[in-house]
Amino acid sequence: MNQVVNPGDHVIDATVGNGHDTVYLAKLVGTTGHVDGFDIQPAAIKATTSALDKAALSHQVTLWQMGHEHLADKIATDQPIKCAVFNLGYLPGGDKQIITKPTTTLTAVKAIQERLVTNGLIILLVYAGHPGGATEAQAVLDYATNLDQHQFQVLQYQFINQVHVPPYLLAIQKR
């Protein structure tokens, strides 16, 4: 992220959980720049509230309490997006039944993919060991395998020789 978000650039944290992501999005893109944060839970949305007027952050940052499902409606067409972020699964510390779900992720991910600039970014932190992650962790990845190669170059990043099921990053960057 540090090599694509500059001050001044619009980005997203399609899952603000704590908020870890959204200040440290918030710090990059400076007081010129916005972040808009999307999270079905008011817990998530008070803790991310919290972190933000903790860094003296919130007057550049937009929650919104809904799924990133919606952002479609939120962020105009138009506006172009340098980096997204999903932090995939459950809220840590929250209720482990509610979870983001692939067909919602990917409506987000789709949805990012048509504001995304040139050399812009989405990244997904993926967890398959939770229940339901599974199903989830191999629908995002079989529709990022399945991008065009001219349009998107995709990483997968993960450990291999974890006795559990560690989360994976995959990077999403527009040529």
Ligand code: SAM
Given for the second form:
Amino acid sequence: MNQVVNPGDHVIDATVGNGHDTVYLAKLVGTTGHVDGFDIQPAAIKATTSALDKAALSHQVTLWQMGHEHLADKIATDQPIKCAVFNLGYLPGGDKQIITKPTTTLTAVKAIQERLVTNGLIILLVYAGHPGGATEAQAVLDYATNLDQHQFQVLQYQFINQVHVPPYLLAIQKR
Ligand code: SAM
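Return the form predicted in complex with this ligand of this protein as a structure block, the form predicted on its own having already been given.
Whole complex next, starting from this chain.
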């Protein structure tokens, strides 16, 4: 991410959760850039607001308490996106029943693709180990696998020597 995101860029945290990625992105874009962050849970928005306040980064972030599937209503097509991060699954330390879902995740990915600048990047950290996770992981993998290679480069990074069901990372870069 730090090789793609520069000061002044507009980026998306599609699943802010406890705010770790939001803080990281806010530091990368600096005071001249902006992060739009989404999460459906009040607890996630509260935790992220507090993490941003603590790091004095609130002024370069807008938090939306809504599903990332509504991103197209909030981010105009003339607001180019340099990078978007999805950390799928459930909120660590929160309600494990509230998880990201295949349809809404892919709706958001497609909306971001339409706004992605050349060389812009979508990163998805995909977890398949929790109930519902395998279905989402398969849907995301199927979608990414079938993207036109002339338009997008898609890479998959994964642990191959870990027990249980380790997460893997998908990176979708616009050509
Ligand atoms: N990146 C976060 C961090 O640094 O703590 C962790 C994110 S956590 C794995 C996944 C988050 O996705 C949860 O907070 C959950 O509420 C959120 N979520 C679930 N469905 C969502 C949706 N449709 N739109 C946005 N966020 C959603």
